[in-house]
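Only one chain comes next, encoded as structure tokens, the form predicted alone.
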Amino acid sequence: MTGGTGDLAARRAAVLGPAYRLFYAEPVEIVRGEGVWLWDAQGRRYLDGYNNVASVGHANPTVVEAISRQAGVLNTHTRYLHPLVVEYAERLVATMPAGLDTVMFTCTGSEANDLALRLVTMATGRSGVIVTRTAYHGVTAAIAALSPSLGLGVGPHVRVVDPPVGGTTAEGERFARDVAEAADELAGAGHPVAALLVDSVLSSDGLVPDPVGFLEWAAREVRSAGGVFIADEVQAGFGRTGRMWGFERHGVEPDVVTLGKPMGNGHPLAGVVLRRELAEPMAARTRYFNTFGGNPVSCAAGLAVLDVVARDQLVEHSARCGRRLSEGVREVASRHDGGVEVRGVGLYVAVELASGEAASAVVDGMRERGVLIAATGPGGRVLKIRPPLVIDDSGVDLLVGALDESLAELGGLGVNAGS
């Protein structure tokens, strides 16, 4: 880092707290953006192969002026009435399963995650939770117990269980077996399980979309339990996977949705859709309110966001360009190491290399030729790619590229066979 960039680095240092991180071994300082593009502050202008908040491109005219339209009227809270609230959650109901009928926003994922984890032990009159092992559900301290991926490990009303690997259906049968066996460890234990809490394409696990149908398996097994579904959908809603949501891929209902991230293209809000008779018994016990969680502005973001996804078929355009997607990096891969497994669906593609030095060697070296990606999953050796969703067929193109040229430069560092 050089000049005015080095010098914010160091200021930002100095001010904010020593747990947030930066992207990148040199951090871009991004000033603008529009769509699919963001530049920096030197003016240079790099394909954001990453953000899934800004889904339906950053800046979106529709959204922006929305946004201002109700900013320059009215922003205040759900404790007046105010059709656009009502509105929205209607249209967002709309788009769910007919037994998800009830609405109550937040803020973040995280506050979602952590409402939706209240409402369910109120209701179930248990504490149990079975999430992924390297999974991450958000940051309020609740959360941070369900979230293995922090580092802090988790409660003694926690039990982790490892995702499918290789796609198979054998695979996706073991791990419906092991939420069963961790539902039995949680009664065992003194804290009978009253959720499986999933990310609908186990991001943070290293994406893994595979085999079809495996969520639903281990539903049944959670429910057998006497426990629900939640199904976490702020990496995968909002027609990331090519569908609406993620666990409609599994042609699994789930009990509870979380949503977050993209619901307002970066404005924040979030929310919890689920059953009524699971609302009720939070609902006699205490009231709800969140000061920010749902209010005007919020909501008028989020009816642009759903306009803007059926007016420009983005769940049809996410399918159809994240075959394009997917193909490429297949291709690619396969030339670097004969077989290196790519795992997609929709607009979100992974990559497993042979450790964490590779995958940040690759995350810089696409920086580098203007492409912005990232990477998760165990030991960071999984590189995320998870475009806006009106990436075009150049910018995939230009992004396949990058990635073309960055493995090539990897070397020894190598890359895994998969996951």
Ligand code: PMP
Given for the second form:
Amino acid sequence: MTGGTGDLAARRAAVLGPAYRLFYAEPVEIVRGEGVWLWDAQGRRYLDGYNNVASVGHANPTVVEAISRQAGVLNTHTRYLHPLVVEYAERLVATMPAGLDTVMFTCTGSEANDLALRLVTMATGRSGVIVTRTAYHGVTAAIAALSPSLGLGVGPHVRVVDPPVGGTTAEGERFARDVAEAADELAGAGHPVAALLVDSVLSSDGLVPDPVGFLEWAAREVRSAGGVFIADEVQAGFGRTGRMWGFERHGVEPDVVTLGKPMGNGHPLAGVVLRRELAEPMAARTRYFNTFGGNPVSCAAGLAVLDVVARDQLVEHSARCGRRLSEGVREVASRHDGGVEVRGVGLYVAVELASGEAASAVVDGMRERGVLIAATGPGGRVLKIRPPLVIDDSGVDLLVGALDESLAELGGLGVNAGS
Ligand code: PMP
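Having seen the form predicted alone, I'd like the form predicted in complex with the ligand now, please.
So here's everything in the complex, that chain up top.
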């Protein structure tokens, strides 16, 4: 580690304390971004293969211009009338199934899930929640209790189900049956089920896109038990999957959708979209206000993101470029070890390796080759490849080439050794 970056890491540890983690044993100090590219403090350029926040590209000029223009005129909150807030909410619901007609703004995905939980708890009069085995839904106290990946266990009102394995129809059906059983158990434990909460791509479970339709089968079960289906689109939303929304692929219409990350392309904008009748019980009992949520500058950012996604046909691009990425990664993986499992949807590809150790060696190898990715999933053994949607064919090829070399370098660790 060179002097400046090393000093900064030490100062950071001293002042931010021990709960924060950095990527990489030798941290990367990023100072600038443009499109799919990032530059570190030493002037080295990296391909960003990880970032689904700056989804329409780092420092996207349309988004930057929209934010600066609005910041130069007015930024205030949602207790005054402002046309941008209304226009953005209208544009957002227009991208969703017809029944999802009401938008409530927050600043983070965690807050969106927290608000969704309050809304459905009040709407159903129930408290039980079903989540997936390695789910992550956020940092508030209520949502950390629904996020087993944090390693703190889950609350007594929560049941955890294993995601489908291997993408088979049988596994998708097993998942739906497990949801039904979990709902029964919750009822038996005095916490009747209020909601099934699932990330539409099961990102922190290591990316589980298949079998197509399994979320619809599971949603049916939770509804027949009296609960609702909340699609957490914080990861999947805004074109990532080659569809505008991840749930579309499964043919399911959620009762509630939570949004975040790419919504403002890095500007803190998030929210909940839901059916009006689910919003009413909370409104009858209390008010909703979030000081920063849905402010005019955030809404200008959100509108610019929707404009860029439409103008540059990024949903279609994500499907097409994602196929190239998936095919490239599959081809590379098949050459290195037939046992490596590759899962992909749109511009999100996961490579399951034998161990977290192997995955972190590949993440380091990619970094040395100028490509940033990360590892996730159970045991941290799943490579998470998730570039901004604006990546092009040459970026995909560069990424796949770096993966090829990094897997080759694994040597003794073996991609399929042991487990
Ligand atoms: N839901 C999912 C599926 C997420 O991946 C995340 C963030 N990783 C969140 C919710 C929480 O979002 P935030 O960090 O904006 O609070």
